[in-house]
Amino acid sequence: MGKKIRKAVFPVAGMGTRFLPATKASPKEMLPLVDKPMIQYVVEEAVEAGITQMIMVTGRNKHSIEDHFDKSVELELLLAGKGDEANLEMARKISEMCEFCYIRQKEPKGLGHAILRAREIVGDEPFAVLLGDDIIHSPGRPVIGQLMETFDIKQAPVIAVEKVPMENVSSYGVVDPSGELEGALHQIKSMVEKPPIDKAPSNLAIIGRYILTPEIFDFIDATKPDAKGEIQLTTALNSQLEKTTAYALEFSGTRYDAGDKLGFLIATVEYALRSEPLGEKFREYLKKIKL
């Protein structure tokens, strides 16, 4: 049996500029979607499949991601002292609930470099990556562990992709698919990143979450920087690919791209029409507004 993914990678070092001037200060990732900050949803769904060291990839005004994942003792003698049970139960909760890294990304050189950075620490172990950036509703069954059965079962890289409309196709980074295997699972031929909708090879848009081999790191170790001075996955990804093989998952679930401002506020909506006991009362404002 091949190993088990225990670790899962975050970068988080980005600037988040497209939330200015929110995120001067403040890390785009700790953006309160509801009552929770964004980060905290995709710790959570990487701790529901089963993975147990979650490696941040941080950059500068990135602290509060680590504040928020630390014990907080100063707040839980004061919960403590008030009575305040639930929240007190709440806010262990968050630093307890996993082992946290911290690595740093000095400079802003693309996803790759990001990824790259945590090597010394993933160690020779296949491993997930998350981006903190698309939220996704898959109740039941996240979808980073939906990415690490397949993995379980072929042993090779796995990539999440979702359909897109064809006009969106050069926001992404998009899977050119050999051929569907199983139901919803593609073996990949190439990946091209934002490609022009004439030379789209497919709508099937790579989405933020990766199961990896730690054989990539030698890939991106490799790769030249873009014309952005970036070092890009997917180049790294297609030069592994000529030497094995990876696959692409058509992920169940509702994925939101929280990295944008509608995306963020479809996402805020949603989100509190489902949580409890928030949601009705929602509801009911929602269908009185006359604007």
Ligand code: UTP
Given for the second form:
Amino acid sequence: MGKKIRKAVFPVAGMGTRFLPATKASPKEMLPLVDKPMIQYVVEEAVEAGITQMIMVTGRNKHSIEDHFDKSVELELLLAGKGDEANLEMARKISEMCEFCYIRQKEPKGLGHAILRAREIVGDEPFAVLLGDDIIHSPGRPVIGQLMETFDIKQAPVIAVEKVPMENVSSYGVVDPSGELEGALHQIKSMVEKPPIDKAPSNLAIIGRYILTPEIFDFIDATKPDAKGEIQLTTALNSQLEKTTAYALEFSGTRYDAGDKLGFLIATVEYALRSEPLGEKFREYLKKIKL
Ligand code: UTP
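To test you: the structure above is the form predicted on its own. What is the structure of the form predicted together with the named molecule?
Following is the full complex, with the preceding chain placed first.
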């Protein structure tokens, strides 16, 4: 039987410069979409897919994330005293959801560098990576679970991709799919980080969900920093591709680029419209706005 995914790595040590000043003293992953920090949506996605150990790679200002997933005795006492059972249950659920551990990335030297920090805790097994600023709505079918299903069959790295308008490709890692195709699954020939439009091999953009194998750590270790001094995961994966087969899956679900201000606002409006009982009132309000 093939190996199963039990662990997920959440790199949350970026500087979040696109969200300054909100991210000056607090990580962008703690920005709330309606009433939940972004990172909680992503952790819940991993829990729903059956992952049990969450490894957070944090930077400066990590405390709010740790506190959020920790038990808050004061809050629980207060809610119990008020007889607020619903909120008490919700607060308990967050801290009891799964097992968390935290490692520090001392300097934000790129996504590859952040993932390499998790090497010891991950050990010699395949693992998931989820980025907290890609929020994906896919009720009943967590995207990381979709990737895990593919991994179960292929036992090779699987990366989430989405077709984006060609004029946007330079903001993403982009995959060059080989001709071999099984429905939404592509075998990857190569990949490139943030290519100019005329050099982009396709419009299949890499989205922040990955299933990686432990071999990636050696490839990251051997990757040189780019012009900005960052060690890119895409570059390491591209080197791994010379030795291993890897796959890109066009997942089903609606993705929000919540690491960007406009994407975050769009996600906020759409999640607010879906939330109960808020959604109905919010819809009524939006209908009244003159645009
Ligand atoms: P981004 O490049 O989107 O995040 O990294 P950023 O650097 O925080 O944001 P901007 O561009 O300055 O606004 C994608 C993910 O990788 C993490 C980030 O926290 C984010 O979730 N990351 C990035 C790290 O953990 N460490 C790094 O060195 C870089």
